[in-house]
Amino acid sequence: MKKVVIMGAGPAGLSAGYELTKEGIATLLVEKEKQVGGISKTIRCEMSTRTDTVSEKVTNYFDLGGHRFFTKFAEVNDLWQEVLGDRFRKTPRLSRIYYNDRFFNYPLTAMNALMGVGLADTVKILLSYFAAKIHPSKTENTFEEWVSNRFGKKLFLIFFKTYTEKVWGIPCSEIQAEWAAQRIKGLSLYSAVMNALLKPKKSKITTLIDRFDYPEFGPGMMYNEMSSRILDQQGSVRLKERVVKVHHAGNRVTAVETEDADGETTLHEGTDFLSSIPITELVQILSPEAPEKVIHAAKSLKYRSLVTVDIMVDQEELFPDNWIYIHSPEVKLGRIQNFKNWSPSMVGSSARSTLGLEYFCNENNGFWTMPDDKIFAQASEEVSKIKICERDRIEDFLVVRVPKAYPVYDMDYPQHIRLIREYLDLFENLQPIGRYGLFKYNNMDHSILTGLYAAKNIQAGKKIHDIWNINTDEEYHEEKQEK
């Protein structure tokens, strides 16, 4: 009889658990947090209004970033519809770039770009683009080289450099081109300008999706429902239990040891194991220990963490976008989510708006360790500085720290992850899954697919799917073809 132990109850772990328990396979999920969903959970928060008469409490819902439900994978879409179905709402997609006190559309439109950067810079952008086509960089190892070859150096400096370095905290010349290939692939300045100028009707045009599904009260609805169904299907979900050891013998994992909030440890034995905890942690808690070179490789991998400052603003409408990328170098703020435009139900008062102000930082120093009130003071000053909302209209706030949100694709990352993968592949009953488990900058649907395929491997009794190969397709995940 199979017994599967899943480390982590984020999208990948829950999807695997749901698939396995549907087939009657005994499954246990262990999660260190008090709620499921990982970095795709929804935070429910009571906030106080400020009025001249009496303060009232308003219930707001906050997404940790913005998690759109769109996918090109039929298996993932079928799962979403099976779990939530008509509880999705169709949400129009609008996102723009804020730079130099102006908003820029994406995909690029000719008139918007011309009016935004001015005629002189537009000419420079086009000249730079053609120069890159005639004399491209001979190597494409870095993010800077990859983007400059496709968009030109000038557009790279205006629309890519500042924001990318805010996210990763290192120069674009030290970021692997692989990250750009995953997130920007297929899009080019040429196709964007041609589409904007010519609007050909007979040929196929590559654009971005303009609508997506979104649960009424945020992505947490999906993962809470998955967890409930796992329990209904005789599975088990244990919260507030941190994995402290992964025991193995020979080429098989034998048990996972967890520790609860009171320091009590529990040993969970099984026949198959899935890990969506950070791969850097997994390697370091193996018992017996992994080889020294593998541990060194794990310690050498880096993550970038996220701090969200969620605010309630005494204003019914602020801007029409779902989210805005802040490319302006004069503020550290990286991105802003406008939750009312994701789903009006996320905001407890129709007379108010809620924003998620996102800051990217390193864990355990600097911005991450600042007291909440100082973080809010900086965030409120910056959002006022770029004229998104007035500081004195902000009524309440919540600071949420999200550790290890983004795996950093620095120049040394490939050799480290290759060494770790080679070692973990030796364990015939262990499969890493999800963004954390694979150290891969997956979208939510990619992470879910890793969980589904890992579950199918267990059901088949052999690895019929290569989990590591997911999200290496050539087509950009947001593209669609219009006839």
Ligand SMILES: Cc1cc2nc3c(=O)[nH]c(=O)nc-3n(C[C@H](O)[C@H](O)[C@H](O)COP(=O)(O)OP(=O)(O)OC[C@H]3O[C@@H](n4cnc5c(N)ncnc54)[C@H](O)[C@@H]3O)c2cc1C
Given for the second form:
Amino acid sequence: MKKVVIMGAGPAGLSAGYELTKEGIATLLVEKEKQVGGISKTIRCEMSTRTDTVSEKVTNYFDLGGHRFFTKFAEVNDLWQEVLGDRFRKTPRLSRIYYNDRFFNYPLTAMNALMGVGLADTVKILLSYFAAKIHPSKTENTFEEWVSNRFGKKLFLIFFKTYTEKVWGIPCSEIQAEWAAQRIKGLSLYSAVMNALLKPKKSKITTLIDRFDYPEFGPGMMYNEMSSRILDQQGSVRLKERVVKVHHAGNRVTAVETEDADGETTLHEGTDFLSSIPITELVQILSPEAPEKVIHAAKSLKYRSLVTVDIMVDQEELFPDNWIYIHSPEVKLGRIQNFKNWSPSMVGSSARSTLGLEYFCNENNGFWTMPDDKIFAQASEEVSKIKICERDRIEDFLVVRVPKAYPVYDMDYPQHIRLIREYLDLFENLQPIGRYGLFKYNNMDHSILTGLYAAKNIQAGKKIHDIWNINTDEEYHEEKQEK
Ligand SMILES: Cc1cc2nc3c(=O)[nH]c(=O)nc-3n(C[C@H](O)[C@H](O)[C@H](O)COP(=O)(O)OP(=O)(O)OC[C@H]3O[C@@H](n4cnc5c(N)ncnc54)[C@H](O)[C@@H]3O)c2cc1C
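Now show me the form predicted together with the named molecule, since the one above was the form predicted alone.
Full assembly next; the chain just shown is listed first.
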């Protein structure tokens, strides 16, 4: 009889649990938080209005970022439709870059970028673009080299460097090129200029996401529903239990030990184990301990964290975008979500708007450790400085810290992850899954696919799918080539 223990109830763990319990396999999920969904959860928050009369409360819903549901994988789409079906809304997409008091299209379009920066910079962009075509950098290992070779140095400096360094907190010359390939659209300055002069050619590339699916009350709706169905299918989901030890003997994991808020520990034995907790943590809580060099590799991997300052503003309309990237170097603010434009139901009062102001930072130092009121003071000052909304119109706020939101693809991470992977592969009944479980910059769909495939491996009793190979394609995630 199989009994599967899944560490972490984010999209990856829940999808695996849903699939396994559907097949009647005994499954237990352990989750340290009081709510499921991981980085893709939705936070429900009562906020106070600032009316002169009786103080009124408004119920708002906040996404930790903005989670678009789009995928190229039929099995993930089928799963989403099976779970939420007609509770999805089709949301039109508008996202722009804010730089130098101006808005630019995102993904960048060449003519819009050239028209927006002014004549002097346009000339410099074109010259540096042609210089990069004639003398490209011989190596393309770093983000800086990859982008500069394709778009020229000047465009890199204006549209890629500042924001990328805000997100990662390290210079672009220390970030792996791999990240760029998946995330940056193949913008062609040459064809844009030619199209403007000659007859535009029909593009063979189609975008997948002018519109995207979004649950009425945010992504958490999907994962709460998956959790309920796991319970209906006789599985268990134990919240507020942090995995503190993973016991093993020979080449098998035997049990997972958890601790609750009162320090009470519980041992969960099983036949098969999935881990979507940070891989860095998993390696360090193995008992007996992992070899010294593997622990060293785990300690060398870095994650970047996120602080979101969710605010309610007493203005009906602020701007039409779902989100805006803030490239302006004069503020630390990295991105702004406008939740009303994701789904009007996210905002409890139609006369108001809610924004998520995103700050990228390192866990446990600097911005992360500032008291909430100081974080809000900085955020409200910055958002008014760049004229997105006036400070005085903000009625209430909530600060949410999201640890380990992004695995950092620095220049050394491949060798560390290789060593860890070789060691974890020795355990025949343990599969790491998910975004920080595999240390991969995964969207929800890739995270979910790792969970689904891990579940299929358990059902088959052998590794028919290589989980580590999901999300290694070099294709821009949001487009597909027409056949
Ligand atoms: C700002 C932002 C925006 C994003 N936007 C999109 C988007 O538009 N579209 C998209 O598809 N994807 C998006 N993503 C990616 C998406 O959030 C992730 O791919 C997805 O949440 C990963 O799922 P997961 O289950 O692997 O991990 P997680 O969501 O991180 O879940 C892991 C779970 O493990 C739990 N856990 C950790 N340690 C322990 C422990 N020791 N014991 C027990 N439990 C533990 C955590 O509490 C968490 O619940 C975005 C991510 C970010 C940060």
